[in-house]
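Only one chain is given next, in structure tokens, and it is the form predicted on its own.
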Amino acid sequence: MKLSGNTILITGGSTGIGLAFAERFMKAGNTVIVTGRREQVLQDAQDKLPGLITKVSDLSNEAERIALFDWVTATYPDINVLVNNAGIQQRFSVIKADAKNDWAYFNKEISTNIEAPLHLAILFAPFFAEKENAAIINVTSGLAFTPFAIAPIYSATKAALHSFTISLRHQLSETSVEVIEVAPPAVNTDLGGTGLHVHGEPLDAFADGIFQGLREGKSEIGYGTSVDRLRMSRDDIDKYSESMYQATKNMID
């Protein structure tokens, strides 16, 4: 994709990976809009990056997704890039989960991580297909390939988004819309809670690595440990997932 002169919407862009992407896109000469659920956090992001455009939106809600699409296409009709980045991660034991009385807690992860990006991609695809240059970037995870057993819903949603991204790429292959998958490893952000990813890849180094992949025109971009996982054999996936579970299962006991 071309890296300058775009108008870009990044979901979940007020912190972490989304904000790091926003900073780099702005430095490259793009207009950047980010969404988030918390107005104060969005304001903090705007204070950090003057010129950043923000919009409060809860993407787990269907009506708010449609309202976001209507607002951004009317207010910024030059928009030509969607970055589906918003996501939440919940670690839990299925034995201890209260799925009868608290399904809304678990369903929030499904609606945010998979329903929202699919819905937004399908909303924007025909709009983008009329553009000379456009792109949809779906942020999945290394866990789409090697599931993290103590975050079972998160891993499943990222695997589903990976599969959808392949289908989307095929369907849009004869249009101007590039479809790109970014599959992060563990990155030092607050995903899932403060302090859970302090041993992950440094955020700035990760973001720089992904942007190098964009410059090189890659359609599937990993970084660090996720690079090998994108092409692991089934046997290697099983071994890797088992070793991760054995190393972390005490976290949910």
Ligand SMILES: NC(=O)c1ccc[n+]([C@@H]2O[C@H](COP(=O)([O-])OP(=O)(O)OC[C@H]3O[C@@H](n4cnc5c(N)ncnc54)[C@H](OP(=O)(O)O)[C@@H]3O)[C@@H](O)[C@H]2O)c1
Given for the second form:
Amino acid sequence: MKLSGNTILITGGSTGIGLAFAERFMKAGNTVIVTGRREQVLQDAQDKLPGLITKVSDLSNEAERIALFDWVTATYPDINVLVNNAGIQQRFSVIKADAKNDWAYFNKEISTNIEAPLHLAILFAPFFAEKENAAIINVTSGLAFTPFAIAPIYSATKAALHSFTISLRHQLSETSVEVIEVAPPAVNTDLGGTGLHVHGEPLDAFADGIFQGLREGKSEIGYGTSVDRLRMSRDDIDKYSESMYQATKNMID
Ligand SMILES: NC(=O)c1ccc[n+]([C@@H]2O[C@H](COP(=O)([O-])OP(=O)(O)OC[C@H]3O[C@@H](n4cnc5c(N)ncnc54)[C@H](OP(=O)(O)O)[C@@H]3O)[C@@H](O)[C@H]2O)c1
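Next block, the form predicted in complex with the named molecule, ref. the form predicted on its own:
Below: every chain and molecule of the assembly, starting with the one above.
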């Protein structure tokens, strides 16, 4: 994709990976709009990056996704890039979970991580297909390839988004819309709660690495351990997943 002169919507761009991408896209000469549920956090992002456009929106809600599409295409008709980045991670034991009473809690991960990016991609695809240059960037995870057993719904949502991204790329191959997958390894953000990802890659180095991949025109971009995981054999996936589970299973005791 071209890296300047775009109008870009980054979902969940108020913190973490989305905010690091927003900063880099702004520096490269793009107009950037970010969304999130918390107004104060969006305000803090705008204070950090003057010129950043923000919009409060809960993307787990269908009506709010449609309202966001309607608002952004009416207010910024030049919009030509969607970054499906918003996501949450929940770690739990399927034995201890109270699915009868708590399904709304578990379903939130499905509606945020998979319903939202699929719905937004389907809303934006016909609009983008009319443009000379456009892109849809889906942020999946290394865990799309090597399931993290203590985050079982999360891993499943990311695998589903990976699959959808391939289908979307095929369907849009005869249009100007590029479809790019970013599959981060663990990155030091507040994903899942403060302190759960401090072992991850430093955020700035990770974001710089992904931007290098964008500059090189890659359509699937990993970083650190996710580079190998993107292409791992089934036997190696099983070993990797097993060793992650053994190392972390006490976290959901
Ligand atoms: N950090 C990692 O290790 C890692 C690894 C692989 C993939 N990823 C993926 O990278 C993406 C960004 O995560 P991150 O690490 O940067 O975590 P983060 O700092 O927690 O950022 C998540 C962002 O999503 C927003 N968000 C969450 N639920 C939302 C909803 N229902 N509607 C709208 N916005 C929502 C959050 O803002 P509000 O809370 O204010 O809504 C925030 O802006 C996610 O898709 C995550 O799965 C992260």
